[in-house]
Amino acid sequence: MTEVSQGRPFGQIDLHLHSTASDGTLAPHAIVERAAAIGLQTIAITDHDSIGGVAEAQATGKTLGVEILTGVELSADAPVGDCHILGYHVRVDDQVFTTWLETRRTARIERGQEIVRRVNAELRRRGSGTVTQLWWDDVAKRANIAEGGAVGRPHVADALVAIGAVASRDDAFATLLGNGMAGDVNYDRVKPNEVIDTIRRAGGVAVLAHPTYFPDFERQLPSLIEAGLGGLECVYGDYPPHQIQQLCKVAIAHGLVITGGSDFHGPGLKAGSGEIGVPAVTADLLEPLLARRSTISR
């Protein structure tokens, strides 16, 4: 089963992990090429809204002996707060999925405008005299959009650092980009059961991320399951034992695939561990999530 260590065995995976297609600040491939330093066997790619780093760190992993498996992370907004899903093995080919998650990336685009069109106003109303103003172009080459990436709210606060307005990413969404916060702004998001079908539909398996951050998850649960879900990540970034232990056998209680990862989004950013292989998830689990493939027919 799944072990929790801070060592790396040959056989640990990570299957959480985002690049500079979306959130991240390393490539596709400079992502491989750390994986394969630490030994890691295999690897997913999760982007928000994103598949555009797959080919990339495929590539890459042919070269050095990494095994890539296609993988993508979508928001939804549940009857209580939002979720984050998880879809593994989906068809990167399937040009109905591909065109679902350019709709997904034009509504972060338009987000994306509003978030700087208020973050700029803040700004003037904070400062006196000439104020340093963030410029949409500088966001939207940070989020590579231009080559499928997927803006967020973190290329907003790169962009605040490098006009010197914030000191760090940590220091934007602090002061500005917030919840309830000046570029605090919502999109149209879907519904759980929408991405759970998106993803099946691709031939993928949904899994629910990091699920303490969804509120009242096993209450919440039942329904995801319903409508297709077919695992949950216990083993997270900055889960302890004890936590994971316990979510391992919420998940084998309801049925579901466990799997695990760091949510490493580049070195020195606190999302998930911070690291990538840590905590430690062995390569087990891979054999139940490829069983898990969705069979639905288009």
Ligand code: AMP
Given for the second form:
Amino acid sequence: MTEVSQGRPFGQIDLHLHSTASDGTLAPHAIVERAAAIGLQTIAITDHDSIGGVAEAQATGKTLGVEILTGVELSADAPVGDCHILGYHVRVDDQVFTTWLETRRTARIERGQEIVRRVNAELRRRGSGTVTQLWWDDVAKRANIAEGGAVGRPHVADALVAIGAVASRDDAFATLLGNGMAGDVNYDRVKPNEVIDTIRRAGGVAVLAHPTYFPDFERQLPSLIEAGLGGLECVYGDYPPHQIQQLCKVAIAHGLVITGGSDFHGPGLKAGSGEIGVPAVTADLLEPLLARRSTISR
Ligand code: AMP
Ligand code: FE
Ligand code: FE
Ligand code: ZN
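What would you give as the form predicted in complex with adenosine monophosphate, now that the form predicted on its own is on the page?
Next comes the full complex, and the chain you just saw is listed first.
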């Protein structure tokens, strides 16, 4: 196998990455530069509810020789809890699809404003008089809403860091934004069936992201597969080798393709593995994944 300058073998990919189009801290071009620097062959930018980073990534990818697969990460609301579904090879010029994504981002804005209200109330309740209040405009700016950015709790976390209420994104999730806390606000989320169908109608293939984060996921798989799920993200940021192996067995048993990615959100952040290209994902997974892309039409 050919070795690149940094000692990384050719033929590696990362199919789960976040840019400034959602809650990542690197611009799409900077992600591609980082991928090129470690010799990745193919990457997918999978922003939450947005394909806004794809065009810039593709332009940089062309220059640096990194292949960009179109991608997106969508949240779905199942009776047992939330699941995240990745969509690959979606058509970026599909108007119905892009309008659907825009509606999701609008729902995120309304929910973001509610998070700010609730977090401010909680900060007041805690009575630390030295803490300034959180401003929605600041959160909106951090999320780049004016240019179509998808706002999420991480942007609220960054605004909380800026006013000195918490020390870091992780600290914000640990004290104010995590599950069941003041800033854990639900929004009108859609069901897994609709999410999978939306991806397939845009020509894509739907993959269950970080499967173990979905409560009792193995029991949920048959209904997701019936809805058109095509793959399972078996290689993931913080999964150790034995867990990856176990998930690969589950994927094979259900006839799902195996995919993988880091869920990198930016340098110094603990989301996913915390580094692009980690853990290693081999490029031989690409062909079976793309073979699953949908040919159903609208
Ligand atoms: P949201 O889409 O607004 O619900 O926010 C979810 C995002 O927050 C995830 O995609 C992660 O990037 C980030 N996140 C979730 N939990 C944590 C945590 N405990 N610490 C830091 N970031 C987190
Ligand atoms: Fe995220
Ligand atoms: Fe996710
Ligand atoms: Zn993600």
